[in-house]
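Only one chain comes next, encoded as structure tokens, the form predicted alone.
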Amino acid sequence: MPKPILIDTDTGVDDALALILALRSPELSVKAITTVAGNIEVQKCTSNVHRILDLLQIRERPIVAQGAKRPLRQSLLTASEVHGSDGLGNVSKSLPAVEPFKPASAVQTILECCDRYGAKLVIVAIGPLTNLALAWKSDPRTMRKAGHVITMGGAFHVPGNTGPVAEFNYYVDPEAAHIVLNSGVPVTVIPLDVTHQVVVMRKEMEYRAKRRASMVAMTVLNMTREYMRYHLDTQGFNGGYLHDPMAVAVAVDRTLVKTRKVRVDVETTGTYTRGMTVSDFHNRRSRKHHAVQVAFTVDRDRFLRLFHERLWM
């Protein structure tokens, strides 16, 4: 039986790739997609979810729900320089217009899924954790029913990608990350430590897209152009990291990564360290902090094989 999952996303380029991977994976049953402000404003995130569903011609659509417009306490930081002003590499104008929609409430949808699917539910959070934190604050008893949360975020033994020490999702809303990582719900963290172990190059994307030559393939190719150019300009390689697809891939197959159970917290007040993941690798016992699973190595070849098989099918 496919695993019921809920995806919480700030729908940028790699989020879109993650959604395609999830929706094309028979191991998963996407019951709901909730949106949160992060890479772009939340209304654009919600529109982008509908664009991906339209692109894939999904007949039995998951619930689409809109969530937080801003972090719990911080002002919103977006990443339009990475994902484009529309979040999809500035290709949305070339896609069919999205029909008017009235999204459900993200917090209500998260709680309803936790209540309905219980321990079978996997929540894959690939944006700031604001919605999950709000759901927890609203009804922690129901949130505890969820089987597992996979969150893409954090940086432990590698530099951050938003300032020197912080990863973007946790930097945008460190208070929310603190709440979720200390909630006691089973959590697996997919940090930059593993997502930076895998790069997909522009030449490979062009080769695969042109072989497939479908509407989906050409949209993916166009959508990733500016995302990959950003990495060329800032890091010297014409390609991109697959941050969010890796989180979805772990929902498909947890053996793709090796994890360590450690206590983790997130810096919320540091002048220079906002969003930094602070971990106790000695695993000293503490009643204040719940241990979470943190991924440190990934089977690169198996992950890329899964990613490409589903993306270009």
The other form holds:
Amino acid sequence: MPKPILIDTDTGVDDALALILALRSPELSVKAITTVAGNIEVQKCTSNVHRILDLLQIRERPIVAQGAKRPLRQSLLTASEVHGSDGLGNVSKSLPAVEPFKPASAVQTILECCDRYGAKLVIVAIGPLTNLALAWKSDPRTMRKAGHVITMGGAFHVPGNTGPVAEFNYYVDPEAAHIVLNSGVPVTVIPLDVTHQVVVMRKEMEYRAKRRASMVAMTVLNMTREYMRYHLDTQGFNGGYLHDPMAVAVAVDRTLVKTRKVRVDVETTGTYTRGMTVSDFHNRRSRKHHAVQVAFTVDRDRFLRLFHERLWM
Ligand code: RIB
Ligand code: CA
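Same protein, different state: after the form predicted alone, show the form predicted in complex with ligand RIB.
What follows is the whole complex; the chain from before opens it.
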């Protein structure tokens, strides 16, 4: 029986790859996709979700709901330099126009899914946690019915990617991240500690896309061009990290990562440390009080096999 999942996304390039992976995984049933401001403004995130659903020609469409335009307290920081001004590597102009849509409310959709699917529901959060925090603040009892939250975010024993100590999703909305990680809902964190262990190189994307030569494959190749160039310009390799696809892959197969249980606080007032994930791995108490599972190792080969097998279907 496929697992019912809700994906909360700030639909940038790696989010789009994660959506394709999720929608092509028979182990998952995507019941709803909720959008949140992060990589790009939230309206563009919602349009991008529809573009991916159109591209894959998904007939039984999940609910598409639009959420927070900005973080709980901070002003919005976007990442168009990484994901393009449209969030999809500037390929949206070459895709069919999106039909006008009237999105549902993200908070309402999250709570309805928690109510309807209960402990079976897995929420895969691949953007800032603003929507989940708002849902928690509005109705913690219902949120607590959810089975599991898998969140891509944080950086524990590695440098950040948004300043020296913070990862982007938790930097954008540190207050929301702190609320969700201390909500008592079972959480698995997929931080840069594991997502930086896996890179897909441009050459491999070109080889696989041209071998498959479908509309989806060529769109994926075009969509990732700028994303990969960003990494070439800033980190010296012509490729890209698969942050959000890894979070979806863990929803498919939890054994892909090994985790440690620990309480995680997120810095919200630090002048130089906003968004930093702070944990005391040596304190026994810290492994009990509102502890979450944090992934530190990933089975790189099995993850990449799953990713490529489904991305190029
Ligand atoms: O730090 C990487 C995360 O921030 C990914 O989810 C990426 O899409 C951005 O949202
Ligand atoms: Ca994301």
